[in-house]
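A single chain, nothing else alongside it, follows as structure tokens in the form predicted on its own.
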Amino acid sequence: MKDYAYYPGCSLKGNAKHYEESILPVFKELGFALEELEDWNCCGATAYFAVDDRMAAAICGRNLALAEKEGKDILAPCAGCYLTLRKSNQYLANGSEEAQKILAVLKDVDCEYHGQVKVKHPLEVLIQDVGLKTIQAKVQNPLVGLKVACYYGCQLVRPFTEFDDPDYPVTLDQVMAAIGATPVEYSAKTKCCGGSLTGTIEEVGTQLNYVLLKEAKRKEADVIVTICPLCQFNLEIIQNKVAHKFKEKFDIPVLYFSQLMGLAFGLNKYELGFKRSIIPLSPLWEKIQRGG
């Protein structure tokens, strides 16, 4: 299997923890013993390239240098860190007169860069790398009748779309497959979930939550899974005023995919960071228990 630079982001060391203990010891399973970028900064988010692309890119640009250095390529969890550096990397590649003035900044503090680094979401890996049939295989229980509804926000497969379709995307319904739950239709997969604006213009941000919670609703879904630490704490987090506005109470599970992949492979559910989840999942454990 190919080495990893794993990158982290402030997300998965704050509010997404629980990603950080479930996406590792599942890629450690899968045979990645993903080893953290040392000395990492920072990505900006994705709101750095609408107020200085060239800042925004130079300080991705440095983990990107820092990756090379170490002779891998990165893997980035984190939906915002992902797309933030893949933009970083095109910017710093297109050859630009601002392009090479921060190339030439970055060599002269030793984070010379030359544009080897490719950037990788685990689910890109677990299709490309990995493959389904591996992972069914390291599967000792299926979680069998789980509807699962896969939200994939708006910013894996926009606007790189080389592993999967950026209006439909199916890769993370083919993975909950894999492991034996049940993919829901669902047709809101890729709405955005309004990023920062539940905490800027909420009441915008509780209706785009509003709109994804219904159709998960809809279709039956037992939990909604993410790859996104912003899409998952706004979909948590807002249920209660959501249930406020609009006179109707959700208590849906949102959770990453690496949790429920770690429940499927026979890992240690207390150690996947199933306790930091705000929606109760005694249902969803009664569940997976009598096997749907």
Given for the second form:
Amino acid sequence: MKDYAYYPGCSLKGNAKHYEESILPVFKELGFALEELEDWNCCGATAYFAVDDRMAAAICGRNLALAEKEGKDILAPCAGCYLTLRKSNQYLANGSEEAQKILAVLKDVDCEYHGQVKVKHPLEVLIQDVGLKTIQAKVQNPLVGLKVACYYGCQLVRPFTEFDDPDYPVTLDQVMAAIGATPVEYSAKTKCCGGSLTGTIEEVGTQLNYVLLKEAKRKEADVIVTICPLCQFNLEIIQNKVAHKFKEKFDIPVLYFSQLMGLAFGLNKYELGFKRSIIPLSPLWEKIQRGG
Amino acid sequence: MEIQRKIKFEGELSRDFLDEIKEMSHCDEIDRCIQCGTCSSSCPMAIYMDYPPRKIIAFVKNGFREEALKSFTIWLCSSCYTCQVRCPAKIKITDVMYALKRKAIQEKVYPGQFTIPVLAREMYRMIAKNGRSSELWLILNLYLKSWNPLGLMKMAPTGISLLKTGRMSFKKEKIKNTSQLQKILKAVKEDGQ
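Would you mind generating the form predicted in complex with the partner chain now that we have the form predicted on its own?
First the chain shown before, then all remaining chains and molecules of the complex.
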């Protein structure tokens, strides 16, 4: 097994700082010394593919080449980066004339790429490389009685579907159960949060997130757990607008799975980015202290 | 009310459209569509669309160029890929939507009220210049370039809580080797022309 180069992407350096602050110590605890991919560039996200797919594949090709030079695979915690890098990897390997041209361009600027890099998401690594037993063994403070709604969103489980089901994935639920929490039957787990549409067409974004929040509330979840920066952002930020528009207050914390894992592993609670939550977390702390 | 013909004559259809989109989307299966509607019923955005995804595929298959390119549908697709993984004919519907967006931008026929092409363009410029995107600047540019100061005002409380929690900053992220990235972009652009 190759080592992983950590590819934060722009979000984990911006609004999703708490994802970075929790994923790194958790993976360190599990024996992965993650080093940031040297001089990585933005993956282009969904926007770039809408403008020019060749450009999108080329800028991702630079990242893939950088990782190949380091002899590593890529670990991408952002579902958007994960999908875009994987898509570009596939594009560059499809043997088409366009792909050949892009590879030649990369070679010309000392970024030769031979298709040797795999792109993985931390959840995928937890399931495939680490295993639930090892995770369980690391738990110091099981999150007994904490009801979690595991939200997978879209781009981690679709269209690449090798490690979990595209419609009803279960691996995040399994990880949460391994750290002692109780996953609720969250039937909206792969329903779209709207992605960047929450910023561009407000009406649509508010409605979609309302459905997700309502379902979490109906299942009496204490917290929504996410694996993607944009999902986390949307579900948290939108609660204000939803309260205004639908006259319904939620105040459901939206946290990264790695934050809860760190907590269960007994890592320093103050260094897992909880202070970055906009929704107050005090009910959550009370619940955890009470043990459900 | 003006009386207009609602049906297109065959001669008015765009014969090359299917092949263009097939090539752009790297999806050869478009004309295997059986119009089952699985895509439309899976789509979380379908309720907002002027034409559901099934009709868009039919437009592409049959050469209704303007109808497809001027539709709201392609800009409402959020890339959730639900239709794509469910399609029994294995049509990469999300990729087809991407191809249609690119085509609409190229032919400058997208509906004016959508800021999505603006977001795409601003992000593109930012990456070409700095190699990374800085969220705050991206959002500021998006609202300013789409002439929506009111939207920006409404975002202010959110912005403040993000600044307070250290999740947003005015710092511009930049990579070291911007010249390498710019060379790549330039060469790929020239190749495409």
